[in-house]
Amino acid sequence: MAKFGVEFVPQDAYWKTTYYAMLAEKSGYDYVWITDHFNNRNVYTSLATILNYTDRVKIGPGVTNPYVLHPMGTAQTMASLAEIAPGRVVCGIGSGDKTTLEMANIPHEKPLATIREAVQIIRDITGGKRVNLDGSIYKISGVKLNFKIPQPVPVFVGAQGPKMLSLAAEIGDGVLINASNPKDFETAFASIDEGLAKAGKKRSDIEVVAATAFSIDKDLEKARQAAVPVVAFIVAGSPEPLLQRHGISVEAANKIKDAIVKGDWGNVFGQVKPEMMEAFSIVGTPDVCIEKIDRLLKMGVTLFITGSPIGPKIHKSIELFSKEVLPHFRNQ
């Protein structure tokens, strides 16, 4: 049976994000993911608070990166959270946003090697091992936690490009893909299968995660308007091959990017075309969302995440999703 998660950006007061997480658990979601950006509230503080007010749902950063925080620190934090709620904590990690890292003058170097070693460090340390690693990125001598948790924290690797997708499947417990369109998953599965073959694994050994820009409402136009700002930023930051896959010109993307830099929000949102919405989001009424989710699940996605904005009103959209979308998949 397919699993479902929801992603929250901790830009609101901690109590509001916690309330949304409590509502998501009550509504039947399996996972709650909290994004990790330096300009929002701390992801791990948010996760710890959520754990104290929930009983079942699994939680994790969606996703952190090994450049801002050393993976040894990430491992310590994940293990501490897992001690609070055994079996309910997962770690989502990716190579990070290059633009954001540049703002802090943090080099974004050798992402494949960095992720490979970071995942090993997190898995070994949370597994109670004494870690000695003479890697190309990290040098660690005899690091070990002085407390134990029942099992290593599962690691989901965020990936988009073919090499990272392959690596994620090879070393991860899950591959977390920021995409919503079948075209992107057709391409992704070829790389995923390559990575699985390297590790001698099967698709059933990992979760394949679709982390989508998502917006649901009974009013189609309200759902669309809520997602326009998110899609604008996705288009502006997408590499040329991805734009080409969806028939979107670099010129159109650059116009949106330039308007964002200028803060010309009216022009930003006016430049978002229907083909961009179709390429980079799942938006619509419950029936439309069911159809589009079902298509991804049939392709091999095992965990579907409703990401920002979720809908015009987050709490109402969570309730609508739980009442009119989740039952369709739970009853299959």
Contents of the next structure:
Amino acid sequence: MAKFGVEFVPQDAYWKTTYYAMLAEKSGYDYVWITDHFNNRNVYTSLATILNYTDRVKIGPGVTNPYVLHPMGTAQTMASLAEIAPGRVVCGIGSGDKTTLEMANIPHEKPLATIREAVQIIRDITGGKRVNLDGSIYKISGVKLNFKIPQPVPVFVGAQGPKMLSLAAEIGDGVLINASNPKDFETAFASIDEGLAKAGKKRSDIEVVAATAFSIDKDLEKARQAAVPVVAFIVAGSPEPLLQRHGISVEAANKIKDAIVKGDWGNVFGQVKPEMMEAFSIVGTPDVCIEKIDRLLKMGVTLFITGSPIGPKIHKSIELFSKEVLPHFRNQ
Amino acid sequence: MVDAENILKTLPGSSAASLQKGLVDTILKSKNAQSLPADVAKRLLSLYHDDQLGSQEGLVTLLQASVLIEQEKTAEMLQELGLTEAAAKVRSGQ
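Would you generate the structure of this protein in the form predicted together with its partner chain, following the form predicted on its own above?
Time for the whole complex; same chain goes first.
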């Protein structure tokens, strides 16, 4: 059966994000993911609080990166969280956002090797092993936690490009794909299958996660309006091949990027065209969302995440999703 | 400081569900969420965890929270629900 998750950006007061996470659990979601950006509330503080106020839902960073926090620190944090809620903690990790890392003068070097070694470190340390690693990125000797957790923390790897998608499938318990459109999943699955073959694994051995830009409302226009800013940032940050795949010109993307740099928000949002919304988000009324989710699930997605903005009013959209979308898939 | 307990005593029991919904909407829409005192926030989360926001204690906490971060909007919401006297008390801070 398909699983469903929700992603929250901890930009609101901690109690509000916690309330939303509790609402998601009560509404039937299986996973809650909290994004990790230096300018918002700390992801692990948010997760610890949420774990204390929830009972069933699985929770993790969606996603952290190995550049800001050494994977040894991530492993220690994940193990500490797993002590609060055994079996409910997952680790989402990706190579991070280059622009954000540059702001802190952190080099974004060798992402593939860094992720490969970081995942090994996190898995081994949370699995209670003493870690000795003479890697190309990390050199670790004799590191071990002095407390135990019942089982290693599953590691989901965030990926977009073909090499990272392949690696994610090879080494991860799940592949987190930041995409909303079937065209991107068609391409992604080719790389995922390649990675699975390398590891001698099957599709059923991993979770394939669609981390979507999502917006639901009974009023289509309201749902659309809520997603426009998110789509604007996705378009502005997308590489050329991805834009081309969706028939979006680099010039159109650059216009949005320039307007963002100038802070000309009216112009930013005015430049977001219907084809951009279609390419980079799932937006609509419950019926439309069901149809689009169904298509991704049929392609092989096993865990669907309703990511930012979720809807014009987060709590209303979670309730609507729970009442009119989830039952469609739960009753299948 | 509004006496939330006293205000709630004057309301008909039949208004509890719509009041709860209105108060939750008001606090979640608020841009002043950060100014909610830590003790009220914790109480609110505990009551929600235990599915007790609709209880007397839950409604008192919701009303306190709502007035603390959105006094005027709380009064407007009460007015819309036809709870005129409660709205007036919230506005006057009683």
